[in-house]
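What follows is a single chain, given as structure tokens, in the form predicted alone.
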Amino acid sequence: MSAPTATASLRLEHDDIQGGVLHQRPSPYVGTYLLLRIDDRRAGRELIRRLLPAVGSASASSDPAQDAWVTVAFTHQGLKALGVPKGSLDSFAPEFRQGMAARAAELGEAIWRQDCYQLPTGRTSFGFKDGIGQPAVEGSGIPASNPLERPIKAGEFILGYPDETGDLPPMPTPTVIGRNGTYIVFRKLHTRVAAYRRYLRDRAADRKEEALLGAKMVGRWHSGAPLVLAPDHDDPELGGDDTRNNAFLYGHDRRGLKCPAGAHARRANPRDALDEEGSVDVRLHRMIRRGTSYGPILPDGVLEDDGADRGIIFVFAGSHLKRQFEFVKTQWLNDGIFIGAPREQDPLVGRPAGNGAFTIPKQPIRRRLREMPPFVVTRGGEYCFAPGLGGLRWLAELTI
């Protein structure tokens, strides 16, 4: 097949899009997430006015200071507290209006702060390189990391532009609050690292097999090298090469002998693996992810939980909460029907009903891991909306 072009004539209004939506966090990084409650709408608007100079746009900059930025997003209740008119509030997506707690019963109300930072290893608490496999956005000017895939239409992630269906996604009104905005999913995920390590240690003959089992569950080796390109052993040079570690498809490995169909990375983004079935357009379910680590690293070799809270702050940005985040979470991560294993869930972040299971295709006999406990526990989360810079100014100038 010929490689599709990564360039497009569409240009986004970068000066009006919040920078954190399109640009990856720097490496290394430190950051803080703050959840604030608005008790007084005038004070809330004043806070927005003060924050505006610190909110960077998606326009490229050579200024080193731009490696630090602020992203501002609001819950539905937050917009209501600011005095956004009812007609405007009712124009937002129903999932956003209901909120994550109502749709998934996962979050209580709280005022909260979470500091995060890149671990010394540069990897997640489970030991794997993260942040690989982000979709290329048409018109963003950011080069694609996978030359085998066409850039995704901008409207899948930024409101006001055509999406993969060719239409404009539903956009909140007035236009100033909706255009160049995006929905944000925010989740705090606690990782049970010691339990994960013990599970692998108990089922592996040696450390080499332990690493292989972990890679099969994730779809990548610790270095970030994908199994479809390095099926037998880790390849740190490949994993560290951002021009190669995402340049692959799954079509030639439909049986999953290299990368199991149920592996975490393959479930979250099946790429071309579902092309033959024709029932699912994977491009309608792509997600921009922004993962950051929190909590101390569990030292190598430690198999007992030390009681520390550690994990990942997961952030999703997109135009369609239901068919992007909610679809991937419920249909691909927590249901195995689409891979022919209806009782299996994502081995890393799935919610096993009872004892989880995971199949590793192998010749002549496949291997099946059973009695898998949950390795990731959701501590909380919420649906938010990040307006464009014009939308932030509109909110700051409300007089209602």
The other form holds:
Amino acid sequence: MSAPTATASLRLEHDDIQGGVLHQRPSPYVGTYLLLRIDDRRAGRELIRRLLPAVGSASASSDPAQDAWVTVAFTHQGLKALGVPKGSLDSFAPEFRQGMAARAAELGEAIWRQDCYQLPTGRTSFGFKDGIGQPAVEGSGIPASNPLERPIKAGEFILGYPDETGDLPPMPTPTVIGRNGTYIVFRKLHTRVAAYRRYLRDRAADRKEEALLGAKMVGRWHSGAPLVLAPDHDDPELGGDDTRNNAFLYGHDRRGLKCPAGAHARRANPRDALDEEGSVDVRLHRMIRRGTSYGPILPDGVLEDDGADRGIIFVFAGSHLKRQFEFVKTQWLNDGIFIGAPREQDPLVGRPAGNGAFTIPKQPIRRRLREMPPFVVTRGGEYCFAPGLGGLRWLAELTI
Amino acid sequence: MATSETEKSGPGVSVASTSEFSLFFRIKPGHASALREALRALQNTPGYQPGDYNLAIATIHEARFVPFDDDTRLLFATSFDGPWDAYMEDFLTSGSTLALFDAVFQHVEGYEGLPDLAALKAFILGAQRTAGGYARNYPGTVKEIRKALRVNNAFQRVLDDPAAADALQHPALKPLLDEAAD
Ligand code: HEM
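Show the other one: the form predicted together with protoporphyrin IX containing FE (HEM), since we just had the form predicted alone.
Expanding to the full complex; the earlier chain stays at the top.
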């Protein structure tokens, strides 16, 4: 791999990057995930050819709310079915080549079609605004939501540019398929909303305390207002203000009295909370998230499960499946060594293997929730690769 | 999915969250005294001096470098919390921590310099030998033990207060009172 020139490292090729990778989805939104199996390589290539005009680039519209757009990504099997040569197939990241099934203990049924739409509340099924905490991508031209953090090197999210280690992320060959592409993870995560509400109801004296416990588990209030900026009650104005709702660090809250160290958002991105540890570099473990909601809302106040399937389609975009997605999932969400509580797991997405405890630091005495059941059930998912537009054209024009 | 659920936390033997890790190196001919000098420098680094208790990697319980066989070989032995390689990239971008190890490893065979991650992993795994026996005399991670020490220090200060005997009579404090007599 040759070293990129200085300009190449600074300027992203917006017109070759798929728009959905760099741009936030609009709000409100509707959408559909379609999983297609390629049986005939020629038909598959023809499909890509026809899709190409619908796939927007990152430069097409600075305001994606104007339009509908399509993002296309392939599983390793899919690339194989399209007739991508073996040398190229073998050059992808090992986690992607294995696929999620091989790397996961649990993979549910295949998803063929999944509609998604924003709930009327503008929130996800547990009641929280989501998709706020996103890394600023250097050179993307998209303003940082957290002015207290240096933008992350583009190579952490888009292949072909230097990443935080100073090197180029490993890139599949030929260059045309790798450059401006990114790895995508999608997972269908069913949320047990009634169980979640009942759990909180049983442990709270009133609705106010219920909201507080919920916020402590997430690290933000329903409106999105972060606990470190609004420790005592929700602040919808702050939550709705994109210039302020992500402008914070945890350094002045080391003990977690405002936001517990075990809260979901603080686990998933500890910001500066681990800076004293010397050997942890949080910038190596960031991710772009493009999650959406699926399923009907469970009406406010309902505590009985109605049997409906609802939750989020979690979507990750990044250059390093292992040290970004898998690392965060295994070291920070499913484990508590890094916060000094090895048997505690993430209160939202932790697995039954944890001890079901969640510690909420509080003066004068901490509160400890126990016997927390799993609130999220993974239905399935897969690792994919979203090439740049040039890569899509290359796939469409394969001849062998 | 992935590492901690499907694989063991490391190539060494584990007791709960903690694993042993032992690496055996050959010292480059003629480098023995330079190596000993590097180890002395390491020992004098803030954090590594006796009483500092502040090694650069926060998940390490203790670590030692042992030159042996007439200074032709070197043992590095440690106990640490969590998987051995999850934080490898972090380590490689850690600058000062890395420099400390780099100064020692320069004097052993097979070390290619830094910072090629795959080469470093291969170098380390090539030197690693799994213990035939490993036992621990206390449970807990470094973070938990530091917290336990802080709490005990606080408890001892409470006991030094003449009012403690009365205060500890409250039924809620029974477990503490049980620990207060000696
Ligand atoms: C059903 C499952 C999940 C739900 C309901 C959920 C919900 C949330 C909510 C409400 C937030 C706070 C709002 C925000 O900062 O955007 C958040 C943040 C976040 N979540 Fe999740 N999440 C889920 C699963 C996951 C998984 C599986 C991962 C990663 C493997 C993840 C990674 C993150 C990250 C990185 C942040 C942003 C943290 C920050 O930058 O401050 N989440 N999530």
